[in-house]
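In the block that follows, a single chain appears as structure tokens, in the form predicted on its own.
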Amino acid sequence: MKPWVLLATAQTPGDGAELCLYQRDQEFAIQADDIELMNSRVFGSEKALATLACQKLTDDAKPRVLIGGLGMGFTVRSALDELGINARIRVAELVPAVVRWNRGVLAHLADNPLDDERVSVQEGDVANMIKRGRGAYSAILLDVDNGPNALTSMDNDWLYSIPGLETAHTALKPHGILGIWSSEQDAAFAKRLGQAGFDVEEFQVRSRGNKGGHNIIWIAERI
């Protein structure tokens, strides 16, 4: 088996964790301080995050979707595939290098989603965009870390707290959807979603088609 080749590195703002982009043949991976965050062969649950959320938006003629965390573009691609021509998708990505990689060496993985005219990218913290939005979004999709137990940035803890969830509730339209990806179950977090005013569904999805381990997706509707 061929070895991994380091293509690029970057630091996350704030805590300065090192992100490393690797390639092996046609496979790509991004690691944070030697922990693999994502791999181009394992993206089923990232796509499911957008699919499950956007399928709830059939009554919205002009859906506005905020995606926190660009990853390798699979969530954005899945949202584009589910939504019509009047949709608008805003992507918040904290690490500028990840945006560059998705416009360059990673672009083909999800069929160049950032080239779609329905998509705009803002480099910065998705939390700030949520705080500024009052009834602005049909859906907010969060894949900014490994889930409620933040891995890449401890600043992400706020997103999963009661104040953060209540702020997301305010940023959504009535019956808007908050979708959250996690590497594992978290009963306490699911309870917090309910306390913040959401009707919650929890899904176990495969990380790689019908194979691989299970990840968790919460689809929470504003009530």
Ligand SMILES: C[S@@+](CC[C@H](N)C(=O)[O-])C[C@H]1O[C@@H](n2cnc3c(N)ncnc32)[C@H](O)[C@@H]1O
Contents of the next structure:
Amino acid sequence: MKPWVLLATAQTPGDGAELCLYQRDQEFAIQADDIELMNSRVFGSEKALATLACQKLTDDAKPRVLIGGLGMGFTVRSALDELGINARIRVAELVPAVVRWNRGVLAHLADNPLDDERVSVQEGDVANMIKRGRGAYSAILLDVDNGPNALTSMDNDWLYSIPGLETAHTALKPHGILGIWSSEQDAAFAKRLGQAGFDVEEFQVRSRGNKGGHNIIWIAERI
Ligand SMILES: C[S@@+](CC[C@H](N)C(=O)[O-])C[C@H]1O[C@@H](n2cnc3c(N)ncnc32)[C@H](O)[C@@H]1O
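Next, report the structure of the form predicted together with the ligand; the form predicted on its own has already been given.
Everything in the complex follows now, all chains and molecules, and the chain you saw is the first one.
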């Protein structure tokens, strides 16, 4: 098997991880401090995060969706495929280099989602956009770590705390959806979602179509 080739590195702002972009033949991987954050062959559950959330938005004539973060763009692509022409998708990505990679060497992986005119990209912490939200969003989709434990940046812990979840609740429209991706189950986190005022559904999804490992997606409705 061919070895991985390191294409680029980038430092996460603050005290965060170093991201490394690797390629092996047609396959790409992004690692955060040597832990795989994303692989271009494994995106079933990243797409399911958007599908499960956007399918709940059928009554919203002008869906407004916030997605954090960009990764390789599979969640964004899936949201675009689910939503109509009146939708607007804002993508928050903490690491500017990830945005550059998605406009360059990674762009084809999810069929160039950043070229769609419904999409706008904000370089920065999705937490800041959630704090400014105040009833703005039909859905907020979070896939910024490997689950409700900070990995990319220690500041991400706030997103999974009761204050963070209550702020996300405030940023959503009535009956808006908070969707969160996780590599594994976390009963304490699911309980916190309920405590923050959400009606919670938990889905177990496969990472590669009907194959691969199992990941967890929480679809939490603002009540
Ligand atoms: C696992 S990847 C996302 C994968 C993505 N769902 C996809 O379909 O490819 C995590 C991404 O979140 C970004 N990220 C981490 N913390 C963030 C934050 N606080 N705000 C915005 N983006 C963040 C990382 O730089 C990385 O690009």
